[in-house]
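Here's a solo chain for you in structure tokens, the form predicted alone.
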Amino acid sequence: MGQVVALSSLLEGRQVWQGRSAPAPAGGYASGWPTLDAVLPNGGWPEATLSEILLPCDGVGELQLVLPALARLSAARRQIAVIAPPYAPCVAGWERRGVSMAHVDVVHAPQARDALWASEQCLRSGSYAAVLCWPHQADDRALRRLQVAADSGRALGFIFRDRSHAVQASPAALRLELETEPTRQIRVRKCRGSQPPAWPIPFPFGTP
């Protein structure tokens, strides 16, 4: 039987590697949902990086989640790109939420690789404050390219994917999952810089 050694002696002797979580992104952009911002290390959407939103299906409130931030960006005359959405954005609905559609560019990309290419270019360009993308087929390498592009262009990147991808590793700084059962709520799966809360966050219908 090997010798029993106290863990404290190994730590003091620096014989055990102690992992540290990756540092949180530099800043946060308020999401407009106070209960969500309260649990995020940056107090909002992490800037210049990707935020991944996992869904059970389309149309469960994913746009409602991001529209408050998009409204403020468009009010500041900053441009927003919407890449390959599953449905055409409802102009009246977006404007009712305060988004100026004059500052929204919608890009149709029928092929998955085209959507990824367009998203990467928009993120990297520095011309867009936020880029929303629905990359139905994106492996780890493709997501890392988007992450690097968001950092280069200092943009908010939002990617919407099926929740079946939750088991896969992701380079996104923030991963949220929208749940509809037993009630509508947000579960933080990953937030760089801190531990995700163990409890879900209520996500009511209507305005924050």
Second form
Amino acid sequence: MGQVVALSSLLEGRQVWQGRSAPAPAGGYASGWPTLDAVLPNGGWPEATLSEILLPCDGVGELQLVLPALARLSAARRQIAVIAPPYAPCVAGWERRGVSMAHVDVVHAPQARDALWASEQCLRSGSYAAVLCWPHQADDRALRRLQVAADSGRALGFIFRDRSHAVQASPAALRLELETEPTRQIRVRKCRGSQPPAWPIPFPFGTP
Amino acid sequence: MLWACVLLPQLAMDGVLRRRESADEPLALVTGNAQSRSILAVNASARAAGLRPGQRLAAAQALLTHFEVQQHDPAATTHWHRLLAAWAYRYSAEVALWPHAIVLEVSKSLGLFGPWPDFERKLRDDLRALGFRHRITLAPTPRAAYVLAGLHDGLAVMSPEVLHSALASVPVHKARLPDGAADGLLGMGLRTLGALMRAPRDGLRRRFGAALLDHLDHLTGTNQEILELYRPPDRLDLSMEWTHEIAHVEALVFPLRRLTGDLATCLAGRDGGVQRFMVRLIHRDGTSTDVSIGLLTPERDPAMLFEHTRSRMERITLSQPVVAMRLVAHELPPFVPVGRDLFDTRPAHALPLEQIRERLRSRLGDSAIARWQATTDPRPEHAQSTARDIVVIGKPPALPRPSWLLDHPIPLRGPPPQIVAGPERLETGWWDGSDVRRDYYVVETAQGQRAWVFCAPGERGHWMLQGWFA
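Next block: the form predicted in complex with its partner chain, after the form predicted alone:
The complete assembly is shown below, putting the previous chain first.
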């Protein structure tokens, strides 16, 4: 018996299988969706890393998923960058959900390379608390760069991609897939730190 | 009152040297007409070879076969002199330009910049960074500081009594007396200022006029000297030219760093910033390429001005080689430093927000980064804008609004959607010609998307997609 290891450190390190998952260590940024937070290992969006959101098509609630977190960030006077969005953010709609648009910088970058560059710069800068981006031709290497940038800038990175990318490996710490069939729900594809839950999480439309 | 004098013995030469990266080649500044050119100043390596100011150019060429000769440009020297005055204005409101020197009143600034040894070190560090050799002295009168700077470097005389003894030993030919007076005084056997000050004033006035006595009074502080004080200019025009041609943008980096550094120096002096300025690259045939640079907020940090200007310059292609560069700033708005919160939650190494925004703008274009704001117009096409000066009073009514908005509505394809909410009648815009009459609905498509669509009043078909409830 060389060294004494505290039992709690083993349990918190998730090195001992207990049959039922241990309570999650804090450290995430609460997403504002209690049912989602409950299954995520950090109790929310993992901080200083990328979260990937996979979509079947636009307009299925991908922004609703992140807007509560953005609202709290903007209320704390933190800046948010939205890089090369597919449509213009609607000011009235975002403010209805509590986001102060004075803290949202929308970056127009028509070329895919510029959009990736801008995302990396914003993630790395440390000045933006959250960065939302829609990479078009991002390969594994580009995503890994974004991941490193998010880590050094301590930012929440959100990348929105088509669900056809679900089969590819991704360096993102969290991968969620939005599904509309048979009903609207979120399927956790990957979450660093624990096993993704086997069942999807219901994700009803809030009152529009 | 305490006056510091910054003597610039090599102003003309330093002005030439600071626009080149290496100063190793022998170099001489010459003056005079083509027949009798003589050397005005030399750099260190030319001095080592035996070249001296005042030599005839022919004599110098006999000593050293190969050295670079440049015609002295008095206008450029004046320019550097004024630049340094702008720099000194940062440390004192009372700055005056004298031949080869700058005097500034420092007693009021000592509280801000620390005791004199610290203050002096600051001045020297700045001058070294700007590339000017200098001597600094301190005395209770500006004239005395000026005279002592000719003999000493780093001498600080704080009180009038010490000043008296310090001046007493100054030889008369070093005392910067009015023209011709020094020779006459030497003829009379008066060799130092101490002897001169003991001599009867009436006799001196009769022989040398009132100017000599005024000079003595200004030296000792008996009579306060009235100075013509420097006022910073309201627009800046800095320029730099070189003898060879530069064909690549990369080679412009060094002069650009100097110019933006000078700009920052001038701005710091007048406590201003710059929001828009222009870099003009002048070609051999007189034509020029202009690069105009705009910033989101007034700035004055030299590193930021340089980085931003360089990233703009990297995008241009030079049609012809460049022989000179000018930097012109017409508007110098007041500078407001960015406040940082004591309880700032950003990481310690975070880049300032303005800097990252400027970086994005310089690569992606001026309008690439925007903050949207709601307007009072109910029409979705006009409901938001990136303009900065919108004042919205009151809150809009709580009607369903999407989170994505399409720039132009497009027809909604696919099977007929299911209506979730609506209609909301919009009938407005008659005043500017783009009159709209629409019924807005929230619908759910067969794919599970929520859309914000409209149709003609009362129709419930031919849906046009306006936005997504993403």
